[in-house]
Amino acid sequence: MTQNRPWIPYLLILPSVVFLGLLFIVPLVQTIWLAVSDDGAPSPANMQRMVTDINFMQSVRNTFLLTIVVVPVQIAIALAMGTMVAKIGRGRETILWIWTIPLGISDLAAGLVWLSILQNTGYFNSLLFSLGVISRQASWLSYQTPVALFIAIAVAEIWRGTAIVMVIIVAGLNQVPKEFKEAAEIFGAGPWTRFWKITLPLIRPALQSALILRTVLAFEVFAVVYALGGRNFPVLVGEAYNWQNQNQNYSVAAAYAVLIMVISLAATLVYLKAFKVDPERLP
């Protein structure tokens, strides 16, 4: 049938084709001409002022730092999440549910439910008061305390993240053979062995899939952020949403989204040279 008429094929995909060119391609086109244009022309000046932002340094600090930090952390988890599910017999759908509530909470819910744990009034302070660890109420969330701010946001964020990760891991974990793992329990491979030797290699696609999701996300974090630490910690995204909305700049604001994306790219770049996966076995 397609081949006296080679156009349906096409015609097939040109609705998908008009959505990502509406939806997807023009508004990137205009969010770039809008950071590197102005009045009309093409200008490094809204480049040059975000550059010299007095939060900019700060910002792209904070975002990198929480992306270090979170996403090892948030992969080591899931792994071990994984792992532990996959031994499981009896009752492996509940506690996957229950596992992955949290991706069911939004960004900016998961933040207030976590100030309302931690700030002045909130259930840690109540909690350290009983117990006679504190004598007043500390404060966890405040520009005087940036180090407990930064975990305070790292916690919540791997809180609401890993479930992510770990149903991306246990997609790669059902993949793995089994006659694999018997083979090398026949030949005396310990668990940390068959973990390391065939366990882990044979999951890099999702291990790769899952980085760099989380990559990209972790660099668009702001939700979590806004919520419990609000301009007392400056991320990227943040500051394009300040530079939007409170000092309706938007080529500025442009600029910082293209920076999140040449970032992004670059990270995914990176992961994909790191981890070369046979595209056959891409989960």
Contents of the next structure:
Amino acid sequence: MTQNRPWIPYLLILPSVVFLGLLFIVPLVQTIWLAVSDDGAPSPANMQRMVTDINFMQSVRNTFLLTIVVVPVQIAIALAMGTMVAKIGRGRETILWIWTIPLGISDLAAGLVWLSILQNTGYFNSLLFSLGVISRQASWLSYQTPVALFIAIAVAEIWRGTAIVMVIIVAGLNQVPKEFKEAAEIFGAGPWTRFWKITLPLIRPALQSALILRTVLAFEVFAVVYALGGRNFPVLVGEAYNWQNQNQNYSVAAAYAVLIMVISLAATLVYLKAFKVDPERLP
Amino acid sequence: MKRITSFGILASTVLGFASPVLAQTVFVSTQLRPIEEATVVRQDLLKDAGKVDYVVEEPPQFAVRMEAEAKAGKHTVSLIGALHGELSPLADKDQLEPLDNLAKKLAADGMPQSLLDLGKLGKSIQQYIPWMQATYVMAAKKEALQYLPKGADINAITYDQLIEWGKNMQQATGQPQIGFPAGPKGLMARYFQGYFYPSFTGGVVRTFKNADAAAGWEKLKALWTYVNPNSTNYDFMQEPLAAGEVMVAWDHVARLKNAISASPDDYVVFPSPAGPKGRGYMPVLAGLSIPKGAPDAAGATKIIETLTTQKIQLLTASKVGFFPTLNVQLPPDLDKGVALLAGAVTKTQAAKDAVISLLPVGLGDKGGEFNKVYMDSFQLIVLQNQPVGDVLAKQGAVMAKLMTDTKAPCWAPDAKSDGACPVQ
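And the form predicted in complex with the partner chain, for comparison with the form predicted on its own?
Full assembly next; the chain just shown is listed first.
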């Protein structure tokens, strides 16, 4: 029937296209224009203002550092978790359910949870104190302890963001046919070889989606950092927020937004190229 | 006939649902935002003011909302409660109703003419009615007093004495015990504009990068070695004070009130320190104003009249720690914590070496960037230890551009200027 009326599929996707056009493309174009114009004329002033700001280099460095540390750890943990539950028969659902609890918590709430653990009067200090490791409150989140602050933020981000990677990877692992592994076992392949030669190549599409999603989200990290580090750990989205909200300069905020978009698009392209997925395996 | 009947039913139903909504006077405020304070406003202060919908807005969102309503020509807000500096851009755009009749009445009721004049925002007609006032003070745990340097008078403390006090406390307790609200929502920028700069340079904008300023920053660096490094995370100082993280703190009276009211016997409250040019001090004045095109100007006028009665002004002081604009005596049974704060405010106002610094005006929506100049200088000089001269030269250029862009003339304590306030 569709063959007689080839316009039907287009008609069906039309509302979503219009919706995206109105609520995504238009603001996007407006944001880009806001970033590259000054008083209604094209101008690099806002970009210059952004690049010469005292927090710019630091926020770029912090954002990339966090992404480079957090994403691989999350992928590794998620792969380990996914492979572990694959062996479990009864109770698998319950374990998966518990593991995905952080998914249901908002970024800011997650940041506040970790703040209550790590702040001066928090649980972590209380524990160290009761064990006799420290004799008075130690601060972990101040500008004088950048390494501890970075580790705290990375741990909180890993805790919060690993669940979504795991969900994608478990879905990918579920699609790997058992026959392949059984055949490999018969030919004497050990668990490591099976994982490396069979499982990993077969879950490539899932890995690719997980990597793209997590990396883009890592470049957009904000609430956890804001809750734990405040002004002490500038990141790109945090700077966009400050320029928009506190400094009331929408143009420089737009410049940051455009920069974040460019970085995210570039990262996505890199993953698409690096993890070529066979066309027949695409949905 | 049937059609008319059903239309009538429909119309009366619509009106029945619509009228209670219309009867609410929308009162948007940038002050008394925390949930406890907003509850006090709704339940106590506005009890006799008719049907009021008290809505709180953060200052940046407030500016956006007022701008949007003015541009759209569709007004929902009937009454505004905001700071002097937040109302000034609205007055510049001619968006506020004249309130001269109310002002005359309040002058007769005992509101000082000097305060009412501030409400004119430099124009010939009354732009807002002074609502409540506050300032910034220092608070200390009583146990910290034993470390006060010899001969120092807590009510007339200097920066040198504060530094020595901080040193003594650190030596005795092993921890830096002074705290400042330098977190993302803290009011640290006001410290620089109202206290630090006037104390060391006698100005705010003109003197931004001169030799006095450079010497002041060196002093602040010396002080900062005894300041708790968590200060860059503190928004309201009442929390670290109450939690015992710091013994001495500087902040807005309303942001110290909870800690001090909870255990008034444990604290002393006193004026901010003095520098070589005097004791900088920033009075904070909040006002009430009716935007042009307000849907319920009569209701708004009634609320202003309620909030400026003697009874409600005193209730405001005891409940939320903002002080009356009417010339009234605070009652003897006032909340003990508020009485402590009020005492420090009076001592600050009465200090012989006080240097009054007004809230920035005329910067329009560049107020945030103006604050940023001070906060960036602080970050670079104090936290990152960069050379004072270089930082002040660079940030001074940023400030000079900001002043020429906005054409904002100087305000006290800077000497008056023709046109934009110069950075000398």
